[in-house]
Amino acid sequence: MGVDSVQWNLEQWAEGYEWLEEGDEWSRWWGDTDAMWLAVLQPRIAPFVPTGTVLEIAPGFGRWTHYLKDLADRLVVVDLAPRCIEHCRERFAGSAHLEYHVNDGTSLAMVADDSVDLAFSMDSLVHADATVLERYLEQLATKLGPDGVGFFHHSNLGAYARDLARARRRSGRARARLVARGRLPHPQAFRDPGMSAERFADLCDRFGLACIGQETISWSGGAMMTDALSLFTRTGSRWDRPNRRLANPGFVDEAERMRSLWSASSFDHDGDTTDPTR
C-alpha cells in the first residue's frame, strides 16, 4: 500500500470486487466465518461487549456486522464505498438500531464526540496506510466515550523493512518457500510497509489515547507476523493500563486446526472445508 490507499480501497471494494459470498470467502482459511468469529474476534472483544454504541469502520458487506449488531444497543457503520453501505442497509433492514454512513475514507465527522463505547475494524484497515490510521485515531481521541475502547486490525509490515527488501529481490519458488516458512514477508500482501504495531502505539500516545494491548499475528499468506491486532482506549479510562504486546506466530496454525477439526464446515462429508450454506 502507499499514499493512494484510500483511492485503491475505493476502487477495489466499490467497483473491482464481486463480493460473491458477502466477504465470507475470506474466512475459508478458518473453516467459515462463524469459526473465525468464535475463535478470533469474540474472545478478544469479550470484556467490552455487549455495550451501548459500537462504531464499525469499513464493514464491507457486513461480514462482522452480522455479529456486532447483537452486541450493541446502537451500531454505526461507516464505509467509503457506497456499494458496501447500501448492501449493509439491505442485509440488515430488520435491525432498526443500525445507522449507516458513507465517508471519504478517513472522516468520522458524522459521529458525535464522547459517544462510542467500542470502535471496531477487522480485515479492512489492514489494507490502509499509516496516514489513514493516523486520521482515524486522531478523531477517536474525542469520539470515544470516557471508557470507550477500540479494536483495530492493521498492518505490521513496517516491522520487517529489511526482510521486505530481501523478499522483493527474490522471485518464484525460492521466495514462496521462504514466505511459507516465516523467513520472509509476502511482498504483495497489500499491507502498508510504513505501518507497524510500534508506530500504532506511538500514534495513540500522540493523540492522548492509550494503547493497552497488541498482538502481532501471522496471516494466510505466510508465517511472518505481518499483521497486528491493537486495543486502545482514552487515557485515564477504566481500561487504561501499560501496553501489553504479544507475538503470536502460530495464528496460521490455529486457523488450520479450526478449519480442519473444529469448524462446522469440517464436518462436510464431501471433504470440502467451505460452508456450502454461505
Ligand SMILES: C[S@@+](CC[C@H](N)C(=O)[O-])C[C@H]1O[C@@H](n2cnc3c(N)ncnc32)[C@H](O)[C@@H]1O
Given for the second form:
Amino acid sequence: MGVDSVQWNLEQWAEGYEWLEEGDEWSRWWGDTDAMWLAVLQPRIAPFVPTGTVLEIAPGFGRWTHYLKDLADRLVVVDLAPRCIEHCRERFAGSAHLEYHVNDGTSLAMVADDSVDLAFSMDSLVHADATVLERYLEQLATKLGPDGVGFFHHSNLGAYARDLARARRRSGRARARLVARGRLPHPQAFRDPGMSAERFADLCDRFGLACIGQETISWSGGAMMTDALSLFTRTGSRWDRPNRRLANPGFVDEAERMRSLWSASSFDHDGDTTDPTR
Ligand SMILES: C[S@@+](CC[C@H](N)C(=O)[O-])C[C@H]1O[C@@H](n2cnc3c(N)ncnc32)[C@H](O)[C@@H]1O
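For comparison with the form predicted on its own, produce the structure of the form predicted together with the named molecule.
Then the entire complex follows, led off by the chain already shown.
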C-alpha cells in the first residue's frame, strides 16, 4: 500500500471482498458488533451525539451506520465502492434521513460547507495513505460546522518505520512471537506505513483544524500500537483544547476481556443462544 491506496481500496472492497457478513466478521475479536460499538465507539463519541448532521466516510456495508443512523437527524454516507453504497441503500431503506454518495476516494464535494456536526470513520482509513487523509482533512476544515468534530481511525504504522523494516527482514515463528509481544509490528496488517498520529496532528494544524485527542491503540494480530483514533475540531469551536495523547497498548487485551464477558452476558438478536465467540 502506498500512494495508490485509493486504487488498492477500490479493487479490494468493490471487487475482491465477498462481504458475506456485512463486516460483522471484523468485530468478532470483541464478541460481536454490538460489543465493539458499546465498548469502543459509543464511549469515545458520546460527548458529540446525538447531533444534527453526521458524515460517515467509508461505511462499507454499514456496520457502524446501523448505530449512527439513530444518533443523527441526517446521516450522509460516502464510500468509494459503488457496491458498498448500493448495499447501504438497501439495508437502510427504511431510514429516510440517510443520503448516499459514491466518491473517488478523496472528494467531499457533495457535502455543504459548515454543515457537518460529526465526521466519523472507523476501520477504513487505516488502509489509506497520508495523501487521502490530507485531502479529507483539508475539505473538512470548511465542511465542519462551527462546533463540528471529527473522529477518525487511521494508521499509526508510520511511527514504527525502523521496526517495520526489521519485521520485513524476519519471518516464521520468531517474527510471530515478537509481533505478539508488541516488539515488532505485523508487516502484513494493511496499515499505511506513511501515516502516524503525529502526522495526522500536523495535517490538522496545516488546515487550521485542532487535533484535540489521540489514542494510539494495538489491533488484532499484534500488540504494537499500529493504529490511532484521532479527534479533531474547528479551531475555536467549543471542543477546542490542547491535544491530549494517550498510548493504549492494552486495546487488544480489552477486546479479549470484552469478548469473554460478552459471551456470558449477551443474547443474539434472533434469540440464538449459541456462544458468539465460537
Ligand atoms: C474494511 S472496509 C470497512 C467498512 C466499515 N467502516 C466497517 O468498519 O465495517 C473499508 C471500506 O472503506 C472504503 N474506503 C477505503 N478507502 C476509502 C476512501 N479513500 N474513501 C472512501 N471510502 C474508502 C472501502 O470502499 C470499504 O467500504
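Positions refer to the first chain, counted from 1. Throughout, rigid core stands for the largest set of C-alpha atoms superposing within 1.5 Å between the two forms. Everything numeric here is computed off the predicted structure, so don't read it as measured data.
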Flag for residue 262, CA shift 2 Å or larger between the two forms after aligning core: yes
